[in-house]
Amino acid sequence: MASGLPHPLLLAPLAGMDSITINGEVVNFSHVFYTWIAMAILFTLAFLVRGQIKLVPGKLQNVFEVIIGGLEDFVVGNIGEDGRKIFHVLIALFLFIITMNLMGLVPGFDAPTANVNTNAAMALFTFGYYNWIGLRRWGVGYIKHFCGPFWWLTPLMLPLELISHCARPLSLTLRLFGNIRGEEIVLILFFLLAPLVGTIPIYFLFGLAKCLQAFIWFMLSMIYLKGSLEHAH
């Protein structure tokens, strides 16, 4: 743990999944292990909801309808009807990230998003996806999104836009990593200072913060996709 803090008792070391050996080198594997657990949780919930879909929704179906329906309306309200075509990717990212974030509040688990590699993989996917959507819609004309409003500004705007777009995966990665890892360290500090009095109240605050970080990723991805779908000016 950073800054000399003792590492909490986690499930990955107990299961022997904290590291693996590849070509004679020991590689950290715990974040992949916890990512698999997050995936298993989401698949389990999906099958449970799918098997109990009713005209009068139950509690679990109601929760997912509120989340998915509300976010879909938010996307359509900002992008238009084209938003429905890419919403499945956005909601998958949101549910995946919020699940991984909240895992850090469960005793014995760690948040996979507290590892920079997890976030970098999702950031590169987001970067590739919105550019692929732009290319699929506009073809070669997608380059106009990087050239500025006037042709004579192209020599200036093109390198600036390319640098700006290439910085987006780095920004997404470090923002999520810094916030989640910082919260994990602060939570351990509170636990060391006051195991119950200091930790339990902070759970609610950090739970909100982790949900907010998932929504920020969702919203930024939506903005990037909106830009790639809009006509270049």
Contents of the next structure:
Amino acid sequence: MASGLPHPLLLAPLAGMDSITINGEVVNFSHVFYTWIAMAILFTLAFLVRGQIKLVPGKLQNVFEVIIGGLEDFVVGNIGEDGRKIFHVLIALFLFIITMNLMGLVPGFDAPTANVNTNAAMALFTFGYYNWIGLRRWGVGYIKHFCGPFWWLTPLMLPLELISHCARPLSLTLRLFGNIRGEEIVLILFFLLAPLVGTIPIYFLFGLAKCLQAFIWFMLSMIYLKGSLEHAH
Amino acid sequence: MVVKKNKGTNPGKYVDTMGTVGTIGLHMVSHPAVGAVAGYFLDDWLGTKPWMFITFLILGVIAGFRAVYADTKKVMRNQDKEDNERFQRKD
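Structure of the form predicted together with its partner chain, given the form predicted on its own:
Below: every chain and molecule of the assembly, starting with the one above.
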């Protein structure tokens, strides 16, 4: 949970992965370690489901079908049929983030999204991806997305649009980081105040909030991709 | 999150609206911040000490308000859609 605060048990120090030394500098490594664990969980689940795909879904396949199918409907309802081409990236981000967020609630684990570096990496990827999709779709004409509705407004709208596009990765990063880190700190404080009695009820609230944060990331990337896919106004 | 069609109230829409409302606050902060940082480094680069910073900070504030306006419009559109559906169900 929140690093810097006393914690009864964490997996990273036990595994010797708390920090590594690169060029004589000690670097905090625990968030990368927990990210690997999240990846391992997702890969294992994916291979388990893939190995026994049936027409009549079993329990695990059912869960995945509800999540992925429901969100695909949501994306296609918002973007249109183009949404199916980019859906794989969005759902990968969603599942990855929700796994990492919920890892903060498991004793012994830490949420990698409580570290700003994980979020910045994912936000920069999202930023690059929607711009790349826009460039691939519109070519040089993608610049029209930044020029506003009328040509004579371009000198005003171009800096405004550039600022608001650059603000997107920043607000994505800070929103996820602030929410998850804050929840981790509140959780550990409640644990210090009243072990179990204080923490168990708040698990439900934070479980909801963590799912909501993952969904917000998913929805915002969807909105950005929609903006870069549709015709410039 | 699961999109159901015409089955009472739609839970997906509430999550959608909650997500949009949750983004408004940070949009208000992040746009001026990006504007200020861009202006600061442009000042360093061009040697026009306070002017670029002031210009880009104001541009950032305008961009922030524009983002909040767009978010508000989105929330209101969702609300209108829901009102229409409720109205149609009553008939």
